[in-house]
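To begin, one chain is listed below as structure tokens, in the form predicted alone.
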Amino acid sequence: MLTTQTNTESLKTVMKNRDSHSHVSGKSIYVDDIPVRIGTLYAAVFSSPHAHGKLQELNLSEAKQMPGVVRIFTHHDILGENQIGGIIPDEPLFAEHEVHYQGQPIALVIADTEANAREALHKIKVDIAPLPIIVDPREAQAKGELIIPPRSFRLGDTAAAFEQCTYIFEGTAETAGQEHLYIEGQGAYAYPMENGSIRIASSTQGPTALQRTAAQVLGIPMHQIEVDVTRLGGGFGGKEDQATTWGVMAALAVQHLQRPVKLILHRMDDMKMTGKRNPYTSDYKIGLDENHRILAYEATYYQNAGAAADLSPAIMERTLFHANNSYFIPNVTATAYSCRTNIPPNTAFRGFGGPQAMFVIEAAIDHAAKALQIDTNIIQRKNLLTENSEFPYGQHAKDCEAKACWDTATEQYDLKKLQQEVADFNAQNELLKKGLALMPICFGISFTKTSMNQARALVHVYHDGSVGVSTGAVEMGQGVNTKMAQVAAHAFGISIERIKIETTNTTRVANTSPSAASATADLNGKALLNACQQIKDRFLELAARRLKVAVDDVLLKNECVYIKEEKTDFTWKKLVMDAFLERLNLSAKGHYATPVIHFDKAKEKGHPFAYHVYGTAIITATLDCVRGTYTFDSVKVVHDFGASMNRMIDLGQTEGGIVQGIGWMTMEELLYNKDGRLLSNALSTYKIPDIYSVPDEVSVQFLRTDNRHDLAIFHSKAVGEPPLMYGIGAYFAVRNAILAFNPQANVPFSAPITPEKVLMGLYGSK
């Protein structure tokens, strides 16, 4: 394990996720594992059985009669606003006089145990009269029936440039939700404090926006909700939003009993009350000029957002911003529509509507390639970002490495070798056939809403030397607190055995942006290492002084002071003494806000990102053409990481991103019936990747590039959400394969590709 930091290369190293002894060992603490208070109720939620409805009648009179029942809540016992929606206020806590989806919350019972809740809600009776229901996005936008009104991003004409194109192909592509699935599910325990004041312990993303709206709804101001996050076992985005409605049921209880309460959902309720990754159904069209050149191009997306906004504009948004994935296309139009239907309010997921995007682009070219019949890579690489192509957003890409990574990915892996291999296999083979596919990404990194770009940090040193460190970055398996010890312990030039990092509590620090856009790291990181140096400042004023120097030649490097060179026989804990007994502040806040971006959405243009990250994927499967099954022999892959601050941590969280991605195109279904029932609402019935289910071969290569993004921390690019696109390549790997083994098979651009999918397509035809 790296002990100190001396410059920003000694940063790249194997250095091991600060948590990992503590998760194999069970030590580490989530909201269900915080010792009870003498004291505590349970929390069981009641739900809607129907998807769409008048609510008539409501009876809490047999239930309140049950053992250990301590009281009912409605929304009639909010005290300040029945509402939690965050970008548009269209969700109540509590259902009134309608219910909009099948699992949305009528009722909050209170008992002495979770078992006594649980069983209360059995007694409960509801009347709700039916009313029509839409679970497919196409019949709502028809309707009308939308969250906000459509959205449009233009570059060029497209209307003119298809009358240039000499090849045009037009189609559907579709992509399914995908459950979050995070080991720990959504939970919240709260207790009253002095004053009034409460506390929530929570499972979420964003604790400033459970702060804010539970002292909304308890109409209270927010100084009075103190929210503490000290990690989550998963999150994907499904713990940005969705994880505030459970504080806030947990804070209303508490507010009312002055007791303390706990609420921890259960996997089925979790999976039938919470949102899931937004499906898509969309529209493309495509057009090419002889050269196979993309001269034009169109999308129109139908989100499926749910019955109410929750994150899906934002979402939406995001999916216009990915339009073009990894390629430089002149002449975009590409309009979006976010649909209102009677499912649970759909929410982030890992890449936040960029996936659905690169999906439908990905689908159209593949759609000219067989169509011209030839290699789809043909048309991929021909048309691949350069440095200062502009998006139809109006950023220009800089230090674009989309053809760095698509070049050294096909050059270090021989893709003209594996090609062979692969026509090879299936020349020698009848009932089996292999198919490979190629998947550039280029996803940008910022919350696309400017204002949620900034961070604070709170730095103290203790007069022992050792450090503590808050900041708003949520612990939630992607290494994020390894990062910021290592930041801070750069800073300082000390061990990182000194540096602690305290849980994500809004007290300590306040105006939180949620951790998620993969911009986790590089805001709380700046905002830590800002704080840092204000410290860093006086101690090397202080140790000039002590020394007699220029401040200038004073160094902290290797727990000491250095001049120059040279190294003194200052210490860094005598330095932090003596700074002490001379009055010195040895704390500081740091706050950092991203520079140079902006949207105007007025323009549909700007500069939204602060970077881009870009990379290439070869991926191979085998295909069972009796049974329909197939697996993934390689993931081969080039990412650019920028100049990693942490290869362990990143490889892990890019090897994740991939097999979660793969399990979103090939095998993760998620279904609702036409009366708005989740029909895979168990683990029975939902099937997510397990070790049988990984490559045989994950191969990921870092990108060597001289290119220095200062916007990165450390110029260490997020790494978050990026490789889950790679996924995207295992849908049209598994296509091919296919189609070799049936070259008029009608394989409609629909994912997941499930065997069921596969064995219909396998055996039909155009």
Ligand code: HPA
Second form
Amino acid sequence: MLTTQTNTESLKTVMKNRDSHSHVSGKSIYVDDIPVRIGTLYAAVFSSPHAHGKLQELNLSEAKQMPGVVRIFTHHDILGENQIGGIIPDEPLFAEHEVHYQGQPIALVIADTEANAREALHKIKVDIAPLPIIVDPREAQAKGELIIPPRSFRLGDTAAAFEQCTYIFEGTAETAGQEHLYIEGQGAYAYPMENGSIRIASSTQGPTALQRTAAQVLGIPMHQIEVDVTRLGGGFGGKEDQATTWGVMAALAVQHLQRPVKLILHRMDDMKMTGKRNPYTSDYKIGLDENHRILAYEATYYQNAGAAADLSPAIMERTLFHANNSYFIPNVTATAYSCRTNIPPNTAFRGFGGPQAMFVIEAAIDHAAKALQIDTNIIQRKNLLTENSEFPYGQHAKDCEAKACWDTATEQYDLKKLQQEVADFNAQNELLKKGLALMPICFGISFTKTSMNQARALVHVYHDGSVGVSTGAVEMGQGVNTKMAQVAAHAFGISIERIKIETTNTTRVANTSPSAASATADLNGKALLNACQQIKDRFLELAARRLKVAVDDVLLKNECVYIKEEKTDFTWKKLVMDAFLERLNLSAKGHYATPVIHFDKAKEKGHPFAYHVYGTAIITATLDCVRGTYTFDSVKVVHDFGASMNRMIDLGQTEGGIVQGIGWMTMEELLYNKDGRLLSNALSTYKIPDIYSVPDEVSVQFLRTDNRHDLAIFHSKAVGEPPLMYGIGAYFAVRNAILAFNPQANVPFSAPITPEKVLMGLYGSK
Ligand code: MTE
Ligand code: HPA
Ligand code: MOS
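The form predicted in complex with the named molecule is what I need now, so please give it after the form predicted alone.
So here's everything in the complex, that chain up top.
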């Protein structure tokens, strides 16, 4: 059973995600639910059966004769550039001379039905001369196959500091990839508008990325492409960049055929063709003084980028930003390589490279603790960040809640008692063992690329008093539409029922950053507040004039104009109508750019984050030492939400993130063989957490804090990604349970810790 507990303070805003009713009643409209227009054609993608090779010949003649086939597109049909790379132009839409991964698109079949389009795929013949395949990032690095030059973040002098250390430990830590498994798969529906314009309905986190790339590939200006997003059935980073491909393909077909074209990937194709969380393999070296203070830390990360850059350079950067997780370490050298391999280009996934780095430092600390025969949490606690601690990238921790979260968690959940229970259980049971681990987190909020931290909003107050809001925020289940409605309702002092959140559309709000980096509510919420404020200022001026009082004395709340604390009979509806009749502007465009932040890549120093989010989780696992299976008894969290503007949604994000993190660390095993073939390409071979694998208890306490985080919307901190990293504690809880059974067990720092790996640990020896 999932129990959720909040601290005694009542839920400030008990407000459900406003979409939940239409979701559960099946009324929400996803891309594949959009009623099709007459004349719609269907697309299916032909992709490379080989991971690396030269494209010798592509024979489409038989496929073209198949029933219902209208046309087959290849790179020859591209009027603009055959290029979809976002950060680096290294990725063609359709392969030209070479293929670089299994599942790389080569051609697009268009037919009258989806079945006919898919049937024709089997008749396409391709001749590929094999080239050597690399799937291991270390091998890629050794061969010089790098996406970008390596980067290093440095603080202090690690070489000198290691000289001072009493204890030094070195090792390797690995984390595997993760399939996003959004419930709604990738897809787009494009149709021709007037005069060569094209409208694309897409399941994308990045409408502008799709608009820009479609324009580039089709060779037309961006204003000819309109992207519209109603909502996503999940993205988790998998649609930040990789939704673009399918939208561009549909648009290309529309450009040539002037008919509506729909492209929806089947689940197995989606799993085969799209990138996932980047697997990492890393080396660490950690040095401590005799009091267990960490003096020096070196880490070298080998990121498996896959066959093209996609977002991997930015992900690699965030890995470096989170090298030290929630710890202050005075001497750090962190180096990262983005390695090109022959698997699909990997991409954003909740945490964006941060979790991969955090696993490595946790492994290093656990290694040290086990060797020193002390509890890991002694080293963890001793080295937590404190106020003003310097991060290796130059920013200093402000309003640092690392210790507050840790201490509140260990006190409120009574760590000593939990530890005693585990010890007692383990003394009494031979074949069942429990393990406990603590996981502190610290996550930086802002796109690491400063220029992306901007947003806009468009607000219309209609003359009946209802309000239409457009922003760049994409709703993907994280509840941002509910938060945006709260912002507008609060700004105008009116009921939330009056607010409609419109689709995310590039003609209404242009040049958007993707909805990502957990920053969507902050950026778009602040832009929205700015727009509402402009309208509100006009209204207040009018109200003051009519009521013959000073403008500073009037305010809007409870759907009325107030003079100081006194209610008037000047209602919102009357105010709006009067403003309209006076010919005031009832619309506004708001803009926001995060102040303060900056980063100098030449020095690898700056102040990249608006603020940090902190928290601590205590995770307990029970292991069946005969079967190698485990369950999680509890995840007990104290999390720093700032002043949460919507506790229900924030709780949902926390619980969802925890479960997704546990999945990554324990059961989700993404496997490619030496030929670069994805072995776990369906839900029969790829296991994600289900309701039975959810921890028996998930408790989340909202840290009490007086800090006012001005850069967070309504002081309510970003919540989308950080809780995923509590899941890292699950790995260590299981590891500790194995060691309770067999203290000699050899358990490599290699996630996921699947039951197979557990069994090898239980019955192996060093
Ligand atoms: N929650 C749901 N239900 N569905 C999602 O796709 N994506 C996560 C997180 N929570 C996601 C989610 C990721 S990767 C990010 S970056 C944030 O939500 C994006 O939304 P936010 O910026 O509004 O937090
Ligand atoms: N986080 C998430 N997505 C991103 C980022 C980031 O820091 N930078 C570019 N895309
Ligand atoms: Mo989230 S990985 O920033 O889409």
